[in-house]
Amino acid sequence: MAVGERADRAASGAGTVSARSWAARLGQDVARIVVLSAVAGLMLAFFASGVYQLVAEARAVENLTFEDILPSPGEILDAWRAHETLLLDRHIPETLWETLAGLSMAVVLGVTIAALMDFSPLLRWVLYPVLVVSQTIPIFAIAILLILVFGFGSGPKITVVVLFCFFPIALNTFGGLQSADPELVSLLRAMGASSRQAWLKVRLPAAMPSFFGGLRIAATYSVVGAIFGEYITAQHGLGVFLKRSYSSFRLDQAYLAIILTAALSLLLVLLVNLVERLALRWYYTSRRSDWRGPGIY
């Protein structure tokens, strides 16, 4: 009798912990929900602002037309042909190579301090938060301080793109080198290798994904980055094709500027990607498929 007398009381205990943890996480999910509600009706609420705004300053400006805001194709046309030797023979090259050099710098700079960070607890404490303060600067001041100290060469344009594509490039790097499977590491240290071989036959193959991840959204900031930077002052770019269009009211050349800046990015894109897929072969295996494990095997 006792013994059931027990038995009873622990399937009510039970029952009353089951339902006590039920009611926490009713509790939490409701939480959750209604903080999402308050930022998402937040989010609505900036957005209708900010469309009002756009709509009452577009009403407010008088004989307002379509071909004021946007060029017809023919006329993008033939500022291309206007300024196609000028274009190809200095404006492209220059910012082309700018890019070229910055994001170059950006990956060695941005895989080196992501390496340190997973090497060493005690770096990563010092060099994240110096990595988040980066960000918020004002690229501008920094530009400006730049070209205040080096002069009006290509250094200080360069500069601003690694300030503009090192961030995303270390931030996944280091995701991807923690996110290693330690089972793997764990039967690579009990098979003898050293921390440096795991490293380099682990946790630098899993790192790789999210490296190219990073190194795509680089890929896209690094022309912004150098016509950003072209802006400020320069004498070669399109950067300045684009200021010397907005300061002479030719909207059709600005158009073609920005045409180019995101044909630019898309063909760096589109290089990254091929470089991913020649690189990363061991991942796009047709039986990832078909993979459900843990692992990057």
The other form holds:
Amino acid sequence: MAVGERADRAASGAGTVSARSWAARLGQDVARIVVLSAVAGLMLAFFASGVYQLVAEARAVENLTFEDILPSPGEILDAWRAHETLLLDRHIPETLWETLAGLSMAVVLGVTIAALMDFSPLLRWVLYPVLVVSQTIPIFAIAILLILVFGFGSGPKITVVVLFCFFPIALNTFGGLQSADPELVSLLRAMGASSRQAWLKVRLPAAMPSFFGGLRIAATYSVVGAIFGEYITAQHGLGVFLKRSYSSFRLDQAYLAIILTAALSLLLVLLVNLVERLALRWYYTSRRSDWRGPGIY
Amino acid sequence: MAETPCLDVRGVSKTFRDGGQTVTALENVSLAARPGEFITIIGPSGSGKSTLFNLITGLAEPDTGEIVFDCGPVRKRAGRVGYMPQRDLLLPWRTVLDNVILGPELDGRPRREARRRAREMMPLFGLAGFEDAFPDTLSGGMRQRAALLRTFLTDRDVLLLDEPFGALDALTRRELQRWLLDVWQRFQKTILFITHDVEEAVFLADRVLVFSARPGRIVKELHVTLPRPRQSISLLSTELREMEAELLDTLRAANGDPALPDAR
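Got the form predicted alone; could you also share the form predicted together with its partner chain?
Next comes the full complex, and the chain you just saw is listed first.
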């Protein structure tokens, strides 16, 4: 009872609320900083001990120097300068094209599968197990097979990206469609809407937040998918660059490729977030007002 | 009035199967609504009031009996009446303006024209300035008014309102009752209105129908003789109180209680 009363008073007295939530926010921020620095410290210690181990072993076995294994930021920058035109003209556009084409096709395929499963219980019964089993087969094995069979072009890589990306989109969108409020659908039917109208005006928009959740996961997978495809065999792309760097033991170039891959993935996720914010203004203006977001994400 | 809208429910029964048991929700219910009439329906929970609305809107089919619109049988009932369920059920991804034009939009009428008309109606429904707000940012009373405006803009002659003010606080409820009477008089609609509040039932209606507990039947029909307009009538008037008492007695009997339980 006392708790309920306090909650009531907190809800009615705006002044107390803002003071209290200000204090609560400060507390949250302090807690956040403490946890983050603890985690960062642990990771740093772990990483440092790993590097130490690596260096010690390399010295013992291969007679390598520290610089060979862990190039300095300056060296990575030099690698970028040396290959800037090649990377910007050939490799990055190729990888970006494969990623975006694959992701777009994964969106179409994923949403189509979700819609089909939503429409018909029979298709749900047939497709759902296929969908799940498709994820139990190692995608890497399938990808290698695909590329070995279909060869160098960007087509097989796009297919790999689709394979990596369609599942989270299909599953999340399907979940979103299923979670649409049945009373909203009933209301539209009572108002004389056709089932097509009811689907387009209720179920599809209701699924959008879940769809974007799936798309965000898919976006992080997509660049990795493209790189992986290229790594197996290709003429252009960051994956080939990475492979060539490894085979010629140019670790500075390899690190450069890794950094570029991470940057591309991050940019893509940020793009998805931006589109989501614009498309789901209703979702973020109301319920998510307290949620300040996890930093850059 | 240009047309003569009418709704005639004739001897309708409906049973459900609920886990192997057969539940009779409605039994031989008949009611005829005159054009422009305001009918309120009260009854115990589970007496099939909302089921009746589901039958009228075409969300379900009656087992026996028929439902007739405009004095003729109708093949497809969906979309014939304006329906407002207990929850406001505004689409959260649409602004208030785009929510209230849902009816015309589903009818395939041009959106721009519908928006223009909706904008004109906004002040009357106390929504001026909130055209572009999303439903989740509105208060309960405003959401309810938006749902009512949506129901009005369907341009149907018969409106079914299922406990539209049930979830509101007493003060907002009073305000909206008076305001609903205003709107009803201005637009000459036929209204069927479900409520749990006996006072509300009498205050609004030309006619009050009392449903019995399951199976739902109409056990009493009360013509409310209070003069119109009612907006200024005192809720303490003797007439109103007497009718309330009469309805409460009927409800108690419908629930199966002979009288008030004695205080121990």
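Rigid core here is just the name for the largest C-alpha set that superposes within 1.5 Å across the two forms. Residue numbers count along the first chain shown, from 1. Since we're looking at a predicted model, the values are computed, not measured.
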property: Displaced residue check between the two forms: R32, CA, 2 Å or over, core reference; result: yes
property: Core-aligned CA displacement of Y246 at least 2 Å between the two forms; result: no
